[in-house]
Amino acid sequence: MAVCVAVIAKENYPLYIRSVPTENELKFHYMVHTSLDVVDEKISAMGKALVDQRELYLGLLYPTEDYKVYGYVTNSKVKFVMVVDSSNPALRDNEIRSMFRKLHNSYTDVMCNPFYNPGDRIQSRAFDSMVTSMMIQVC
């Protein structure tokens, strides 16, 4: 199951940050924070060829021994981070890569709101119950 989903913004600040397990939510930030790291070597390594492809999904990011962590990236440079739990063994990349792309679909919602301002915090309801849905849909 999904435990934690991040949005992150081209300078790397959180946009949006939802975990399940409230009491452990410093810990989530935390792996959410140290990830950024794997995701800007990811596009390094990249380079051009992230702008050619149409391949967003980063897949996994790296592993711990409860969590495994996931990326994905926009065209935009504002970046998805993904904590799945890592007991569940049923739940695939193509899953992952789904995921993601319903919270793009989401985010992009969001960003054609014309009251939202570009780089503040995520505060829609719409957005939120979708990624609350999501957290439960893979349990």
Given for the second form:
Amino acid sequence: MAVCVAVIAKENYPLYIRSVPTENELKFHYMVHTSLDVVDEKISAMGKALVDQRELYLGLLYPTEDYKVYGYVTNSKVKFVMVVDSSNPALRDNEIRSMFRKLHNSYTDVMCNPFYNPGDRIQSRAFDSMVTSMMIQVC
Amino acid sequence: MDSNIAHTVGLWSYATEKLKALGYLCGLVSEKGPDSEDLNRTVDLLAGLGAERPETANTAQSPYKKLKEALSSVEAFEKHYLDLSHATIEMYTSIGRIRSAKFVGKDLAEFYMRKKSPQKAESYLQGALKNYLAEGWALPITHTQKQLAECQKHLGQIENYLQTSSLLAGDHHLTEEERTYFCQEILNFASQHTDSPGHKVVLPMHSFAHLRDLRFTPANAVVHVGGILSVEITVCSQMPIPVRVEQITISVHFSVEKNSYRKTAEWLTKHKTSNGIISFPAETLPFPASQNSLPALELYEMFERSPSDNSLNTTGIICKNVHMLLRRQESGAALDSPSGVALEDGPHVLQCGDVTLAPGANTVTFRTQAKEPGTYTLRQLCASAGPVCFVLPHLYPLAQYDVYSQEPQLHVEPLADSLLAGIPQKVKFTVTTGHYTVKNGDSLQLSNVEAMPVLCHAENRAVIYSNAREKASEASLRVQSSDKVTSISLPAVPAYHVIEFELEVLSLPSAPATAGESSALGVTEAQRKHKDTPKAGHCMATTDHKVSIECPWSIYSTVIALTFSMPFRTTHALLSSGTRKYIQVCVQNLSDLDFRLSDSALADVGGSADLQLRPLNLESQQHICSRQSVFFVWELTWTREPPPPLHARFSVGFRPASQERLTVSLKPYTYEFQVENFFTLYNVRAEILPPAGMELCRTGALCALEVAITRLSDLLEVDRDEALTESDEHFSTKLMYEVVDNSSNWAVCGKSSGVISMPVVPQATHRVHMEVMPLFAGYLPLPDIRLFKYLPHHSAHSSQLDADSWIENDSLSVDKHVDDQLDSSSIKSRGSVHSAASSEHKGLPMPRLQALPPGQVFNSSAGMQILVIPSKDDHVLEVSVT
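Form predicted on its own already given; the form predicted in complex with the partner chain follows:
So here's everything in the complex, that chain up top.
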């Protein structure tokens, strides 16, 4: 259902970015990149609240004609950005949330790997397969 | 209004996008303007717009009107589009969404590019690129760089264009054709401008290729002046196609450290690491820049050794650039494209021309011949094709090589561990030519030492090694010996080679070895010193010979000292049997070599006819192994009594046992000694009688010991000393006897020593009786009986003497007061060996004892043994039971 999934590090460079191969990857890269603006805005807006009350799920960042961009931020300022097809009406907020939760769990697993240096690109096969499962359901 | 921007800006950007799309569709942005098809489409679109809605129809600038206007003409479209774009960008910037602003700016730049005004586009593209570089997004970077490349090309910014092209050519996100295209662009430019000697385009190398490692040959990067050094570098080319490079240059910085031992040949060859490969750290990605801004950790091992015995105390790892790592990171620093790289030019370069770098790893070898001694540091690596130079400005970690210049040297050392005197010994000469080239006719001149001739053989061979200890060749030497000088002609040898050859030398004994401690004999000759070191333990006596050699490379002559050790140590002893005398000479071989001794002879140097020596050795040749002793015995006979003292010289010929045949005749080894006072004067005989009524002695029972001291000869010269007294034409001398049992077999009871007055007439006998008790059973040797010359002194305090020393049992009486008549000065003559009473009394003159020379007293009962049987047959045995 997702068309593009990206994991952005705290310094705003992509740790993992993958999109459905049929589309122009560059377009998604730009889209995710510009969505970081909105993410930063939302984080800074929420930042005045206490840490406990901060929610991880950011919700819809901005809509475009064809796509919707959703965001999620972890406590360590790692951001997940997901681009979904607008044409799919069946997607609800809850489903998006669950997808983000899955992403977060997989990401935590990647971080737990002692051979993984934080800041490197994510090259884990388990993570890849999880993202593939999220994207495959397009068809 | 401003507060709502965040909510409305999305619409604005949407509108901009849509307008752009429409414009492109209607051909309003193309180069030539709308063609007929586009115009048709425009008309259709406008028609499809329909009528304006009534609400907005009255306003002057309603969106409907704007759109219509925009679509109607190229200029209008441009105006409206630019308005929208700028407004959007401003709005984004004001709310802080920089990335979105940059993204819209990119669109605008694309528009400008199509409108053929690349200079306006450039700023937008640069801005966007900076953003993407800072955040490390690879695909956007590549795409933006592509756009920027085109922009720069149109602008004619050659250097920037080439720089971007090289970055793109090495970028793996592009397809092969695209990369090849950009690479070709660079090559085309390079080939076009080879003729014009215009200024060079200097570009950083990291986009073109990167240096992986560097290797020196020889591996320790130390070479002598004139030697060949080769540097091999591995360069990984990131270009998609093979690139022909006209020249690859490494510029080298030369420095000379004066007065530094660390740069001399010996230190360098010992201390430089043998692994000559220097690896350069892999080129980290230029993005994300924030990750890259931390320099690599420089870690070094650290060892701490204890000063006393150099054992390891602690070891650890130190990071040397902590201050760099912990420096506060300035935001946005050093993210710009690298500032212009300066091309270094200097007199020292390593060059390699006409190299084709294929994609991937390439090996390039540089060769140089070292000229001046010093340290050379490799600084910059530059690959140039035409006017384009790719420069790696600073090679890190440091790659250095050292060139040294060595002085010629001569070493002379023995071939074996030590040199032995008296036999031909081989000495090895090593000539290190250093920077000096040995020409034909150069020779070493040794000044001859008389006591150490150099043995010349017909044919001498020298071996020549190269600097790396590889055998290069052999040559023949000519050794010519004249009266004062031995000349060794050297073969012609280039610089930095080693010549080795051997010569045989022989150290002649200049004087025969003498018995006992010998003082240093100083022979005053300028080049010859003769030292006999006193023998400590069983070390060989050594002789030093100094030879002065003149070398052709220096005006100063080298002085070589060679130490020869005497392989033999000789002692002599006088043996007696009754009145017959024997001389025993012991030759001890202290060296590791076996020798053969022959023609041993003992001759009387004094030349008196009264002494004869009869050899008792039957073997004419003796084999003496290493560390073995050989004894020679002669019987000494005399025709005149008393016999004169003997000055004897012992000589024996020797040669090494391994050589059957000698090339040169060797002088015999001689040893001189003197024997005096060997004529037997007194005969001592002891007898132990079992107690009365018993056949044999028993332990614990007192037995009688009778000692008979017999004078054998008349008055002799040796008797004339203070002990001699004269009365009524009879001479008598004073002797002291002492019975001591050191092996605790006997307990001497009663008086064990005493002074007797011995008349100086032949066969005068003095008998002494005492009692002894055997302590053990068995065959016991007799207790020792010693005789001393008693030199009395006038002493009023005769009570200082031990009470024991007064005679009680003697059959002759002694006059106590004879002491007073003697001179007190006799105390100061040569030292006495034994003193009866404590000699620590100060100022009071004491009688002295003087040991009789060993030849003068013969103990005829020396080897006797007395059988003692145990006293009781039963023994008490203690048994304890617990």
